[in-house]
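Here's a solo chain for you in structure tokens, the form predicted on its own.
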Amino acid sequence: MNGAADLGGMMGFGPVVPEPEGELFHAEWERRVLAVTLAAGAMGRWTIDESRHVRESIPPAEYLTSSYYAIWLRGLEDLLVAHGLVSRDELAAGRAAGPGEPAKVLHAGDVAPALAAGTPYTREMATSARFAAGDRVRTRTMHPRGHTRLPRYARGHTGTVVAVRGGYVLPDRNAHGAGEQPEWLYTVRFDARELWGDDADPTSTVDIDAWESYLEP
């Protein structure tokens, strides 16, 4: 979707100011938001694609004036409400109105192994890849109402396939409960001038991981 989260290549937001290496949190509450988000995700009620879509669906005025972990917190609240685990009234009150339903618990000792294992999204494919390394491809011009991993600035542009990654769950469908519908995934390289015109750095390139349905010859 063309939401406030899709800012790549846009002007007028000021310079990117890198933070000091190793500075992960600015306040203690941000650590807690990360911890609670991971613990809630371990319940298995939603996918990473659904969580991304919920965050990018935050109204633009709120999204653009919120910090990184404030966006995570708002997204988690929306997920918990959407899946019937809490109500808006309970969130406002800061406590449960009654007993909750049983849920999978992520214990402290299981956190490191769970993070190290990750969640595999690779899938075996029954069909052959349509493209190969070296192929010239063009990204589709599309403006979906739902989730997509093809950034707006890269749509309708021509690049070169530099790697075939294999089969992966298609986030555009998985984010909306429509099943995994895996597709071949490719890394496509674009010249900066192809994306942003003659004012772009002629020596720069951008690599984007793109699912097969994003591409055409």
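In this text, rigid core is short for the largest set of C-alphas that superpose within 1.5 Å between two forms. Treat the numbers as computed from the prediction; the structure is a model and nothing was measured. Residue numbers count along the first chain shown, from 1. Compared with the form predicted together with its partner chain:
- After superposition on the rigid core, the Cα atom of Glu21 is displaced by 2 Å or more between the two forms.
- Taking the rigid core as fixed, one finds a CA shift for Gly12 of 2 Å or more between the two forms.
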Given for the second form:
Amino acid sequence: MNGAADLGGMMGFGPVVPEPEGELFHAEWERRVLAVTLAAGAMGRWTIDESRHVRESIPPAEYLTSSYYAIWLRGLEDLLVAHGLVSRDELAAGRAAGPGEPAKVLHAGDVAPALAAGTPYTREMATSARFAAGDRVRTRTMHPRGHTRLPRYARGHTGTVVAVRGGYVLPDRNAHGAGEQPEWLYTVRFDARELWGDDADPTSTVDIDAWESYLEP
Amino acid sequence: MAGSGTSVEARAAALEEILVEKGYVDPAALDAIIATYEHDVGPRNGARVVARAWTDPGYRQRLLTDATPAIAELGFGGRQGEHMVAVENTPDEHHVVVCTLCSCYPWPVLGLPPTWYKSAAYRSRVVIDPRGVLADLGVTLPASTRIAVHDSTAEVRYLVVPMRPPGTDDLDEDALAELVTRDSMIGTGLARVPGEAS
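What would you give as the form predicted together with its partner chain, now that the form predicted on its own is on the page?
Time for the whole complex; same chain goes first.
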């Protein structure tokens, strides 16, 4: 979707402000939101793609004026309500109205193994890859209402496949509960001037990772 | 009340309480998650990988060929680093990593991303004006150095192997790892030269 999260190429946000290496949080609640988001995700009721989609669905004016963990908090509230695990009334009241339904709960002893295992997104493909490194490809012009990982700035442009990454779960479908529908994933390189015009740095390139259905011919 | 008019801090506290009351999250697990990313998993992991690549040509080759198992050799892997790719900076080409759509970042080797990495300023601009962003962060590269920006739009996570600084031939792997900054592994900085303040 063309949401506020799709920021590449926008202007007017000012300089990038660096930060020392050890500084990860700016308030205690940010720590808690990180942890609650990961722990709630471990219940397995939604995919990472769905969680990205709820965040990009936050109205642009709110998204752009919210801090990072405030976006995570809003996203988690929306996911919990959408999946019937918590009600809007409970959020408004700030306390549970009743017990939860049976759920897969991440316990403290499971945290290290769960984080170390991660969630692999590669899948065996029954078909062979349509493109190979060196192929010239064009990204589709598309404006889906649902989730996609093809940024607006990279749509409808010609680039070169620089790597074939393997079969990966397709976020565009997985975010909406339509199954994993894995596709071949490619790294595609664009000259900066192809994306941004004659004023762009002629020595720069931008790579994206693009699923096969994002690409033509 | 913790409705939409209340502070984000109050909403965060209320949500945690609701989830604990409903039995969906274990408070001890929350503390364990925070401790993991505040104390155990951070950019010192990635610095070990880079220092090994600088000192062991066989390891460097494995890292650049298939990064996930090479990184696992040093004991690092897992969430948000399931599918790693390492890219090496040279005098001719400098790599910079971003996630314009959200905040994808290689957690097992770099930990949680810094605020600026997740900011609208960085995500919007580094793809269209990488040299300008590098200048904001104090990095000026020769005009002849190509800049390759990597927008992490899938589950592949990128680790930049910075150039080994001059004057480090006598340093061992531990001393070299000290020179590898977080930003040098994102591509928004360079490795420190010996004696340079951290």
